[in-house]
Partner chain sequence: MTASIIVSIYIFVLAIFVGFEVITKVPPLLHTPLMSGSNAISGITIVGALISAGAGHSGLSTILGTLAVICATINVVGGFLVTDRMLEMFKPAKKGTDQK
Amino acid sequence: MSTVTNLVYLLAAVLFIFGLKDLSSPRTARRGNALAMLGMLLAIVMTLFDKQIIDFTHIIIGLIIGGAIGVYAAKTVQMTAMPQMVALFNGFGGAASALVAYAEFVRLSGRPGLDVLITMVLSVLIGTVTFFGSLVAFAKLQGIIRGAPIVLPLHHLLNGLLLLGALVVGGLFAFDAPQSSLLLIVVVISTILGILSVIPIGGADMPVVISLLNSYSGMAAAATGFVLSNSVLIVSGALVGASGLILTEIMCKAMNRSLANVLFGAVGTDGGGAAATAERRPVTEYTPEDAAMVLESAQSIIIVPGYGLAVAQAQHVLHELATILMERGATVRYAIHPVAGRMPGHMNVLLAEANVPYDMIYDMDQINEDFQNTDVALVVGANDVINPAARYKKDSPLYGMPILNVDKARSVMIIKRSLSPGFAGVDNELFYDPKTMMVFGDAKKVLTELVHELKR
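Let me have that sequence as a structure, single chain, the form predicted on its own.
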C-alpha cells in the first residue's frame, strides 16, 4: 500500500508543479487551476485511504460546510473584494497548519522525536503569524481599520523581541520539556507578532503583503508535513512557500524597493490625504461628451486600469468602450503595472472577468516604449503607477519605482473621482500637465456616458 501511496503522491506533486507553471500566464491559468485541483483531489483521497480512517462523519461534515462556504464566496464576493478574500484564504491556510500541528502533539503518546517537535513549533509559529497577520491585512483592505501605517513606539524592536521570545519558548518546548502550556505560549506570542507585523504596512504595499503571507502559509504547511511525515504536504507547502517568495521579490522589484523597506518603512496613507490642497491647482477638465470626441478621433489608445476601476466595478463597460473603438478602426491595448490594484495580478483577473482577450493585455515592460507613439493614454482609476514623481522626486516614497510611461503619450485622459493622491500619499503632477484631460466622476458612470456618446 505504501508504494501505491507514494506513486499517487508523486503524481499529485507533478500536477501541482505543472499547475503552478500554467498559472504564470493568463492564457493557461484556467488549465493550471484544473491541474492543481486534480492533484489536490488525488492527494486528499489517497491520504484518507492511507490513514485507514474508520469514521468519516466529521470529514464529510467538514466537506459539506467548507464546500458551501466556498461556493457562496465564489458566487457572491465582488471583484473589488477579491484581495480581502485572498488575504483570508492565506490566513485560513496558516491557521489550518497550526491547528493540525497542535492536534498532532495532543494525539501523540510519549515524547516525539526532536525533528517532529522542532517542526511542530515552526508550524504553530508561522501558521499563527500568518492567520492573524492575514486578518489585519483583511481589515485594512476592507476599511475596518485604517489603511495607513500604524506604528507604535519602538515597534520594530518590540517585534524582534517577540520573535526572539517565541523562539526561546519554542526551544524549551523542543529540547527540554514538550508541554502543551509552552506551545500555547508560542501561540499567544505569535498572535501578537502577526498583528504587529502587518499594522505598520500601508495600503500601497498590500500586493507585497498578500504574496508574502501566501508564502508564510506554504511554509507552515510544509512544516506540518514534516510533523505528519506526509510527503505530498511537504512538497505542496514548499511549492507555495517558494512561489510566494518569488512573487514577493517580483512585487518589490516592480516598486524598486527592498522587502525590508516594505516591511519596516511604514510607507503610505489612507489615500486622499492631500486632496484639499491639490484641488486648488488648475487642471484641464473635460466632460464625457468632450472626451468621447477625443477618443473618436484617436487611432491608437492604451488603457491603463487601476484600483479605481475595481472599486467602480466598471471592467465590463470599459471593455464595451474598447470594443466600440476597435470597431471604428482604432488600435486598443491594455497596459498593466505589476503592482496595480491591491493584490498580485489584480488587474489581470479583473479584465479576465470582463472577457478581455489576452492578446490585448500587455505587461509594463512589453508596452512602455509604445506610449510615445500613442494618441491617447486612457487611465481609469490608476494613480501611483503613473506618477512621474517616481522618476525625479528623491524625497518621495515612490522614487525609483518603474512606472507606466503614460506622460509620454500625445494626450492623456484620466478618469478619476478627484485629485486625491494614491496610497503612497504623493500628489500626481500628471494631473496638472496641459495635455492631460481630467474627467471627474465614478468610473462606471463616466465610461457608460462615453459608450452612449460613441454609439450616437
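Form predicted together with its partner chain structure, per the form predicted on its own context:
Only a single chain is listed, so you will not see partners or other molecules.
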C-alpha cells in the first residue's frame, strides 16, 4: 500500500469516529452518518486506484448488484421490520469478511506467516458464524421459521464441540498444513455452528442476539484487517465490535439476563406462567368513554408504549391522542424502556416515524423519578417492563429487572387485549391495583375511540 493510500485510509477511520461521535445527539446524528458515508466513499475510491487492480469488470458487476439490492432494501423496509433488516445486513458484513479472507488465502503464493494464517481462520470462522447466525435471526424475526426456541438434545454440548472442532481444524491449518481442504472444513463447521447457536434462542431475546451479531460482524472485519495488514479495517472493525458489545450488555441488563443465560438458557420455550394466572381477582374495568374523561382532567400524563403498540400499528393514532391532550394543556411525555422494541432503540424509531418529536421521548433513567408526580401513566402494549414484582418478589423470573415506575403514578391506565401475562409468563399485580384502570381491547381500536371521544 502506498503512503497516500494509507493516509486516506487513516482519514476514513477518523471520519468514522467523528461520525459515531455525532450520534451522541439527534441534532447532529444525520451529519454524523454523512461523515461516515464520506469516509467510506474516500476509502473505496482510493482503493480503486490501487495498482493491484487490473480488471474492473467484476468490481463493477459486484458494485451494481450489491448497490441495487442495498438501495432497494433500505428504501422499502418497514420500520417495524428494522430488526430483521439489520440482522441481514450484519450477516452480509460477516460474509464479506469471510469471503475476503478466503480469497486472500487462494490468492497468496507461498506460505504466509503464522499471524496471517491464524487471523485468516478467525476471520473465516467469525464471518461464517455471523452470516448463518444472522440468516436464522432474520428468518425468526420475519416469521419464516417459528420464533420459539428450537432445542436439540445436548444442544449446548454439541455447539461447544463444534467450536472446539473448528478451532482444532483451524489450528492444524495455521500451524501445520495450510491447505484449502482444512479451511473448507472450518467453513462447514462454522456454518453449522452459526445456525445451531441462534436457533435455540427465543423471539423475545432477539435484541441481545442482534446486538451480539453486530459485534461479531465488526470482529470479523477486524480479523480480515489483520489478514490484509490493513489498519482501516482493524480500526473500523474494533469500533463496531465495541459498539455491539456495549449494546449487548445494555440489552442483557434491561432484560435481567446474563449473556450466558440468553445464549444457553432457551428461556420462554412456552408460557410457563399458566399456574400464576389461575386465581381470578377483580380488576377495575373502564370503557373508552370513561377513560377519555379521566384523560381529559389529567394535567400530566406519561405514555408507556410497548411492542404491542407496534404490533397493532397504533403509533400514529397514539400520537394523535397525545397531541389532543397537549392542546388541552396537559403535559405529555413518552417513557421508553430499553427493551420496548425488538432491537435496541427500536421503539424510538417507531415513534419518530409517527412524528413524535424526540424531545417528548424520555429514557427510563431520565423519567423514572417523575412518575410519582404524574396524574396518569398510560400503558399501551407493555407488560413485563412495568411489573412491580421485579422490585421485591425474589422468586419471580423478573426479579431485579429494571422497570418503569408506572405503579408510582397517581393513577394507571392500561390498554390491553386481556389479562394474559407477558413474555416472562408472569402475572402482573399492577392490573389488580385499585388505582389501575383496565381498558380492554385492541390498542388501535381503543386509541381511536379515545381520540374520537376527546374530539367531541
